Structures are given as C-alpha cells and as structure tokens.
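Below sits a lone chain in structure tokens, taken as the form predicted on its own.
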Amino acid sequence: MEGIAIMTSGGDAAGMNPAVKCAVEYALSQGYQPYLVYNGLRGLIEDHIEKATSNAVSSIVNRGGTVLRSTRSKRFFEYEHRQKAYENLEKHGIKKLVVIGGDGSFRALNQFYTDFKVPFAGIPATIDNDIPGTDYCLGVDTALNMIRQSVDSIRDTANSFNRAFVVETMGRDCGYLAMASAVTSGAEICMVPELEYNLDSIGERLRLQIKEGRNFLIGIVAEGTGMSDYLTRWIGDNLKMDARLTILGHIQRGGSPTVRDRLMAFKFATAAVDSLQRGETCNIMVYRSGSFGTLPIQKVADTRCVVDPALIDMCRPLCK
C-alpha cells in the first residue's frame, strides 16, 4: 500500500483534528496506508510518524486544536534537515503529503517538492482566514463563536456598569475577524487595518448616542492595527465613559470544533486525498464563492489576501 502522511503545521485551529479523522479514512478507503506526522515540520525532520488507523482517529473529531501537535520548525529551511525528512518517508514509504495549515507551511512544503518531488496537498486552516484564494479557512467559525461568546458576556456588564469595553482580537494584518465580529455584535466602533477611521467624527456619533441615553459602547479592535490601548484611552478622555480593554488572545483559538468546522473539514480533506489521487503536485484545496477546487501553490503564494468587499461596506459606518 502506497503511504500518505497526514501532517498539521502552523497555528492551531478548531476543524484540524476533524480534518485529520477524514483525510485518515478516506485513505484508509482509497487503498492508501495513512501515516500520522506529530509535531509539524520538527516531526518531519526527527521521525515523528506513526501508521494511522481509524481507530487511532475516532475520538478526536470534537477537540479543539490538533492532537498532532504543531511546531514552527526554522531548520525545515536548510536542506541538509530537508534532506533528513525526505529520508524519513522513504523509510516508511510514504509518497504524498497531506499539510493542514497556514501559507506558510504551503511554502514550506512547496520547497520539499521542489527539492525531492514528494507532492501535497493543502488544506488551508487558520483562525485569521487570510490565506489567498480562499473564502474560508479551517477555524474560522469556531473563532467567531467563541468571540461572540466572549462580546454577548462583555455587553452584559458594560451595560450594568455604565462602561464602554474595547475587545481586541487576532488577525496579525486582516481584519476579518474584528470585522465579522463588530457586525454580528452590534458593536458601535471598529478598527481595522483595511479601513481608515475618523475619531472625531466617531466622537461626534457616539456623544449623540450618550445624549440619547446610550449607556454603554463596544468597540472590537484588530490587534494588527495597534490601537486598542489608545482606543480605550480615548473613550475615557473624550466620552468621559468608564472604559476597559479585553484582549482575547489565544481564546479564540480554542474550543471544539462548530458544525460548520467540521464539514468544511471533512469537504477539504476528501478534496484533498482526490487531488493527490488525481495526480496532482501542490495544490491548495480552496472554498470559493459556494463551491470547493483546488489552486496551485503558486497563485495562493503570489496573491494578497483580501478580505470581501461587502463585509468591509458593512464596517464603514462603525470608522466614522
């Protein structure tokens, strides 16, 4: 039996395990020997892997983050540590390479074909879905509930105490989930580096509101913007409201995987097991515009992540 190793690499995200239960089965049924590679791209280089069964996978569909574990490994850039992992799966006759993971690790792996053709496939897993070509990526939605969570518990207490809370959350340099989270809270101020913001014309908005009988405010901030202490400064000197700062930080990557992680994880990974099947070298498995296909590593690698139009217009009105 041909072996393929399933691998996860980068930051951990909500769908990766139910993505590596499906990509296992789904092997195990095309007449694949499935291999499971612990501790991302350190486990290629130090022989982490282990033949997969069903049963080895059958209890890990509703846990958050990836029970394979995932490394940031800067040794996989020097060729000689390559070199060593090429070895490793030609020890354990494994031709192909599934990688759950951000664009990182598609580049990473991209060079090990390159340097010893063993083809991947992709499936793009990251909470801050800003990986190119692609509407959704693995973890996206559980991260959006667990902010969701976090703001509908923020806005009860605010509005007992009269506070206005300023909510930080990941994106590095997308906005997507501040975005996507200030619409569906109904947050009054968002901050993201897509978008300019106007202070003054938002100071003016806002003190209309207070002078209404607004008691509250909540503002969701993109960390990549650097702006959340200053927010929350500026709330408290220029709308004289108590104000507080909740940054969420690895919160959001937590939490078992929703219903929609779970199916965009099965979709991706069968997708991905027929790509390889198909022949193909280095595809991305990608989600556009309500249909699953597949890119190569090339134009997800050379294209800027943009983030969709709509959501951006429905964000204006908090910048200003």
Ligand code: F6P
Given for the second form:
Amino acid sequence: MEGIAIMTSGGDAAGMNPAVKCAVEYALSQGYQPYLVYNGLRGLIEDHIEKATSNAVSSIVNRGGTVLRSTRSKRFFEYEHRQKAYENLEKHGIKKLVVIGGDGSFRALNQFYTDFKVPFAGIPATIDNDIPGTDYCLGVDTALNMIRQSVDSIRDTANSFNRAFVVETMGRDCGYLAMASAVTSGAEICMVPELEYNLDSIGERLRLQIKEGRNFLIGIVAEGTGMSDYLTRWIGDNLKMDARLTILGHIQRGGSPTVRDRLMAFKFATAAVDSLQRGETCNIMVYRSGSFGTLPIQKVADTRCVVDPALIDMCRPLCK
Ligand code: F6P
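Starting from the form predicted on its own above, please write out the structure of the form predicted in complex with 6-O-phosphono-beta-D-fructofuranose (F6P).
Now the complete complex, all chains and molecules, led by this one.
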C-alpha cells in the first residue's frame, strides 16, 4: 500500500481536525496507507510520524485546534533538514503528503517537492482568510462566530454602562475578520489595512448620533492597523465617552469547529486526496465563487490576496 501522510502546519485553525479525520478515512477507502505527522514541519524532520487508523481519528471532529499539533519551523528552510525529512518519509514508504495550513507551509512543501519530488496537496487553513486564490480558509467561520459572541457580550455591557468599546480582532495583514465582524455585529467604526479612515468625519457622524441619544459605541479594529490603543484614547478624548479596549487575541483561534468549517474540511480533504490520486504534484485546494477547484502553488504564491470588494464596500461607511 502506498503511504500518504497527513499533517497540519503553521497557525492552528478550527477545521483542521475534521480535515485530518476525513483525509485519513478517505485515503483508507482509496487503498492508501495513511500516516499522521505530529508537530508540523518539525515532525517531518524529527520523524514524529505514525501509521494512522480510523480509531486514531475518531472523536476529533468536534475538537478545536489540531490534535496533530503544529509548529512554524525555520529549520525546514535548510536543505540538510529537508533531506532528513525526506529520509524519514522514505523509511515509512510515504510517497505523498496532504498539508493543512497556510501559504508559508505550502511554499515550504513546494521547495521540498523541488528537492525530492514528493508531491503534496495543500488545504487552506488560517483564520486570517488571506490565502490568495481561495475565498475560504478553514477556521474562518469558527473565528467569526467566536468574535460575534464576544462582541454581542461586549455590546450588553457597553449599552448598560454608557461606554465605548474598541475590539481588536486578529488578522496579521488582512482585515477580513474585522470587516465581516464589523458588518455583522453592527459596529459604528471599523479600521482595517484595506480601507482609509477619516477620524474627523467619524467624529462628526458619531457626535451627531450621541446628540440624538446614542449612549454606547463599538469599534472593530484589525490588529494589522496597530490602531486599537490610539482609537480607544481618541474616543475618550474626542467623543467624551468612557472607552475601553478589548483585544480578543488567541481566543479567536480556538473553539469547536462550526458546521461550515466541518463541511468545508470534508470537501477540501476529499479534494486533496483526489488531486494526489490524479497525479497532481503541488496543488492547493481552493473554493472560489461557490465552486471547489485546485490551483498550482506557483499561482497561489504569485497572486495577491484580495478581500471581497462587496464586503469592503459594506465597511466603507464605518470608516468615515
Ligand atoms: O495567522 C494566524 C494568526 O492568528 C494571525 O491572525 C496572528 O497575527 C498570528 O497568527 C499570531 O501568531 P502567534 O500564534 O504566533 O502569536
């Protein structure tokens, strides 16, 4: 039986576990011997590799994070460590890889393919939703629901205590989480790297609303703007409203995967095994305009990630 290894790499995201479960079960049904790589790229180098069984992946579908654990390994960028990883795969008879992670991990595996010709299929997973070529990455829906729940709770206390709250969401360079959350949580202000903001007109708009009776405010800020502290102080100074900052942080990465994340994980995982079975070597599974497909890693690497323009338009009024 040909060996196919399944691993998670980079920042963990909800939906990774359902993807692991489905990849193992589907690979078994297609006549492969699946293996599990623990600790991401480090696990490839240090041979944290075990034969997978259906039992090993039962009861993981509802768990957040990744039971395979994950790392960001700098060592994998050195040839001698990739050579070690290759020897480990050879030892187990592993000829193909399914990697669930972000574009950094895909690029690392692409370099590995260039060196040793081990084909891989990539499944996009990051709460940032910033992998070019796909509208959806695993973990995003769960993170959005986590943010929604938090902002709903914050709204209760803000409204009760006549306060403004600035809520900082994750998203290293991408404002997707902040924009989708601002729109769906009814925020008054949104700051993201994709949109310019104008504090003068924001001030004018909100002072008018306060005059008309508004007693609380919610501002959603993407971490990538570095503006959370500043906006909190600005609200206190300029709108004369008691203001507090809540940084949601890593809470957004955890939690049981939503139904959407589980379904997307199953579809991506099946597509990944199918892609390897067709003999494709370095493809990323993508979901675009409502359909599933694949893109060569080179296309993904050469493309810039663009947030849905309709979502950006919905956010514009919150920036001025
Ligand atoms: O890429 C996912 C992400 O959660 C980003 O939103 C965030 O900037 C970063 O990872 C945090 O990284 P770390 O977990 O290493 O602190």
